[in-house]
Structures are given as C-alpha cells and as structure tokens.
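Next up is one chain by itself, shown in structure tokens, the form predicted on its own.
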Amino acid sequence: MKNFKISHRTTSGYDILELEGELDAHTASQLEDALRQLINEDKANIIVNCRELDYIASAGLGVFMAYIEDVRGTGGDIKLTNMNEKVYSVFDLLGFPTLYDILEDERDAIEKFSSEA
C-alpha cells in the first residue's frame, strides 16, 4: 500500500490542501479530517491539488460528495485541479464534472473563485 499523504496550505486567501499518493478506504478518514477542519475553522473556498494523487477509490469521492453541500451551504465551494488522466477518468466516470469545479491548476481555480465573489 502506497502511502497518503495531506499537506495544507493558504494562498490568496485561499486554502489548499495537496493530496498525494492513494485515496482508498484505508485513508480517506485523513480527507475528512481535513475536510472537516477547514468548515469548523469556518473555511469556505477550497482548493484540492491532486498533481500527486495517483489513485482515487469510491471512497475517496465518497468523502468529496459528503462535504460538497456542507461548503457550498456556507457559500463557499471545492475545487479540484491539477488532475491527471488516470484520475480524472474516475472522476469523469462518476460524473462529477457535473457537480464540481474540476479545473487545470491553482491558478484557474483562484480566478473562478474571484469571478463567483
């Protein structure tokens, strides 16, 4: 089992957490952890880098769709980047690029935020 590993970090006001390795049942508790820290902290736009993501399980994106609504109900939203196409082709797979923000880097993802604002 390949490790996993969560890094969070501000820019532009923004928070970023940086995934790496794999996102299974076995560590998808540690995403929302996280996850559940920044809406305590009453953190609301939120960035999820997955350059070094290189896998996804159900319950991975199962832990996505559980706090999807609890971010957007304080006005704020999740979105994904830097996705490769192993990755993505979950995501697509599932249809989330109907429900999230799934865009090419940080960058797009600060603009979109500051174009919703």
Given for the second form:
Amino acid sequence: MKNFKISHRTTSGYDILELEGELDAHTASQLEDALRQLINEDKANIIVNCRELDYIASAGLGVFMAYIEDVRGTGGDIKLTNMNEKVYSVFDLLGFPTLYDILEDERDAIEKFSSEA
Amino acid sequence: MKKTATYHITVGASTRNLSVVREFVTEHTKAEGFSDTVVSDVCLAVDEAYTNIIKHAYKFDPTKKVEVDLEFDPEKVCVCLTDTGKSFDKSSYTVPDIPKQIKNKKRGGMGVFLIQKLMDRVDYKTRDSENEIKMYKKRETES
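The form predicted in complex with its partner chain, contrasted with the form predicted on its own above:
Now the full complex is given, and it begins with the chain already shown.
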C-alpha cells in the first residue's frame, strides 16, 4: 500500500499541513484528524501544501468541503498550494477553484492571508 | 498490439485495497499503451466506483467481494466492477451542488459525477443479485 503522510509546521504564525502520497477514501481520515485538531486548537489560518501529493480522490476533497465553513466562520481560511497538474485537474473538475483559494506556493498563500487581515 | 486482452482481480470490499486496485488498473492500462492522462482518468474513475461499492453497496463489510475486470480492444478499455450488495439507484442521483454542500458541511455524490466526467460511457446493470458498473474509455481522447 502506498503511503500517505501529513506533517505539520508553522511559518510566520500560519499553520502548514504538508501532504505526501495518495489521498483516497482510506487515507482521508488522517487529513480529517489533522484539520480537526487545528480547528479544535482555534487555528484559523491554515495552508495545505500539496507539493508531494501524488493523487487525490473525491474522499480527499470531501474533507476540505466538510471543514472549510468552520474555519471561515472564525474569520480564517484553508488555502491550498503547490498542486501538481493531475491533482489540480480533480479539484477543477468539481469546480473547487471558484470556491477555494488554490495558489502557486506557500508564499502566495501567506501574502493572501496578510492582505485579507 | 493484441486484439483483445482481459485481466481480472477479486478484492475484498475494504478501502485498504484501493491502492491495490489502482495499481492493477494503472499497470495494465499503461502496458496497453494508453496515455498518462487517460491512465489517470481511468484509475480515478475505478477508485470512485470501488469506493462507492465499499460504502454504499456493502456498508464497509470487508468480507464482501468485488470483481474487477479490465478488457482492452484496439479502440478502448472497458472496466467492469461487479458486486452483490445493495444496488445503486441511478434515478435517485442528482448532480452535486458543491457550494450548497459546503454551506451544509456535507460531502458525497462526487464520485458518480467524476466517473461520468472522466469516462466516455458508463452503464449500470443489476441482474439477479449482481450489480455491474461498466466504464468505457477510448484509447485516444478528443481534446
């Protein structure tokens, strides 16, 4: 079985989740746990870096759908960055680019957060 | 190129096996000369169909089996997934309203939508106690 890994770090006060591997109906619960933990800790400015994410199925997108309102409700956001073309195309097929901030890289996400503050 | 080729695996209905099914589909569609884009599309469609069977047809019972058949001919690939669980009622399916679902913190319904977007043709059939989803993808995509 291919691995899926999440690592968490903070940069300039922003919480960054780095995804690695394949996000499907089996591994989506790991992302769910990580997001829920940040939300429980009242973290509102979350960046999900997808640089090492090789694959995503709709179960993975479902996690973002389930938690974005909670985060936005506290004045924050979940911004997605560094997607490869294949992963982006799945988000695109479902119309996510008009609903979520999907940015080139982390710096863009941080700038966007700063401009919204 | 072989005129036709068929491949088969039987897997337990568990999300643990998703990567096994994806590898099976990827390996053979690549070997049959399909482009990377088409291989990815077919792989995701099969993942979504198999996930739906695990969740909805078998309610996460890993003792249940899913048959996965790949059939190649010179023009296309046909992937067939067969289960003996609760059948999918296509008439009750509506295209997901993603903005509304986000507001209501709901997910779901996206798999069927993706399958239809990714594949050229999708047929559902229930005969006796067997459900079958057949998904077709042409070798060459029109872009």
